[in-house]
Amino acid sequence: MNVPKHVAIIMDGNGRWATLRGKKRSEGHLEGSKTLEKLALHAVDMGVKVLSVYAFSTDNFKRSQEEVDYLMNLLVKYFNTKFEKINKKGIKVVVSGRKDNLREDVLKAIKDIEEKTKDNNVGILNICFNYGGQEEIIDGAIKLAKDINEGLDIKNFKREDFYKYLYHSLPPIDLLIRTGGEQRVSNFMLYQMSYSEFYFTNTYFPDFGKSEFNKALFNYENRDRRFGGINEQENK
């Protein structure tokens, strides 16, 4: 099976999943966090090396204070108590995003989980929190400008060289999945998805289990990835 090395998921539909069941939106986020833990373990079993997930965008601060606080508390709770299976599996956890306007307990939880799992090498779980794709490019450009001012020779600078200026130097995204029925990228990992294959599903994220994930992988297997070239076999 042709397994994508880097899979990214826009985890959409938690709130709508809860509303349909007469529950609070927070209960949808809780179910979504349980699904994420299962998928992180399953993705490694399927041969995926990097799983990136959109947990909280820079624009999510526009939501109610109650929902924002719940999501912050959920991250702290899961990093402190619920990620032991992920650590035992050998998965390294990294968090991508801006650290400003995050609470001290959130920053500490992020620092602790990254330190705890830093030597794991079976796979990587990249959690994008307080994240924006355009913001990441801006922050990377600022880092690059600083290096240029300090004497970096950019005469032969290539697009792949810019990856080390992003929040984490991860490989390009092979497969982008968005759950919940929407078909847009919502400012998510824009630089890394330049040649990604897209997979959209109406399934809300809490219901996006192992079988749904496998459907996306099987769909990817049939894609013809050309990276700007042509399929020589088809053009004979």
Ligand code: IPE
Second form
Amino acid sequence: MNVPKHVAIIMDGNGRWATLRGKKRSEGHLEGSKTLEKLALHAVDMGVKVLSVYAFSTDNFKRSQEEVDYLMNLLVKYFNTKFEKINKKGIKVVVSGRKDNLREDVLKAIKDIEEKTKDNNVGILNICFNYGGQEEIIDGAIKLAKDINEGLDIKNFKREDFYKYLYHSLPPIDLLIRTGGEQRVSNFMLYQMSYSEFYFTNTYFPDFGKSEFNKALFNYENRDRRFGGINEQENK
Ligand code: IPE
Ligand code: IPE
Ligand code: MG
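Switching forms now, from the form predicted on its own to the form predicted together with the named molecule, please provide the structure.
So here's everything in the complex, that chain up top.
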């Protein structure tokens, strides 16, 4: 099986999942967090090396204070409890996003989990939190500008060289999944998705379990990735 090395998921539809069931939006987020735990463990079993997930965007601060607080608390709770299994599995957790605007306890939870799992090497779970794709590029450009100021020679600077200026130097995204029915990228990992295959599903994230994930992997298998070149087989 041709397994994508880096899978990214825009975990959308938690709110609608809950509303449909007459529950509060927060219950959708809680259910979504359980789905994430299952998927993180499963992805490694399937041979995926890096799983990036969009958990909170810089624009999600536009939501009610109650919902923002709930999502912040959920991250802290999650990191402090649920991550035991992920740690045991050998998964390294990294968090991508801006650190300003975040509460002290949230920052501490992030620091702790990154520290606790830093030597794990079976797979990487990249949690994008207070994350924006354009912001990541801007922050990277600022770091690069500093290096240039300090004498870095950029005569032969290539697009591959920019990865180390991003929040974490992760490989390009092979497969991008968006649950919840919308077909847009909502400022997710713009630099890393330049040649990603896209997979959109109407399934709301809490219902996006292992078998749904496998469906996306099987779908990816049949994609013809040309990267601007020509498929020699098809052109014979
Ligand atoms: C995705 O679900 C999770 C976050 C954005 C935090 P939503 O909360 O966007 O759910 P919908 O799109 O309103 O259903
Ligand atoms: C994208 O979902 C962000 C996350 C999944 C965390 P949104 O629900 O915020 O995106 P829009 O508003 O539909 O574009
Ligand atoms: Mg949404």
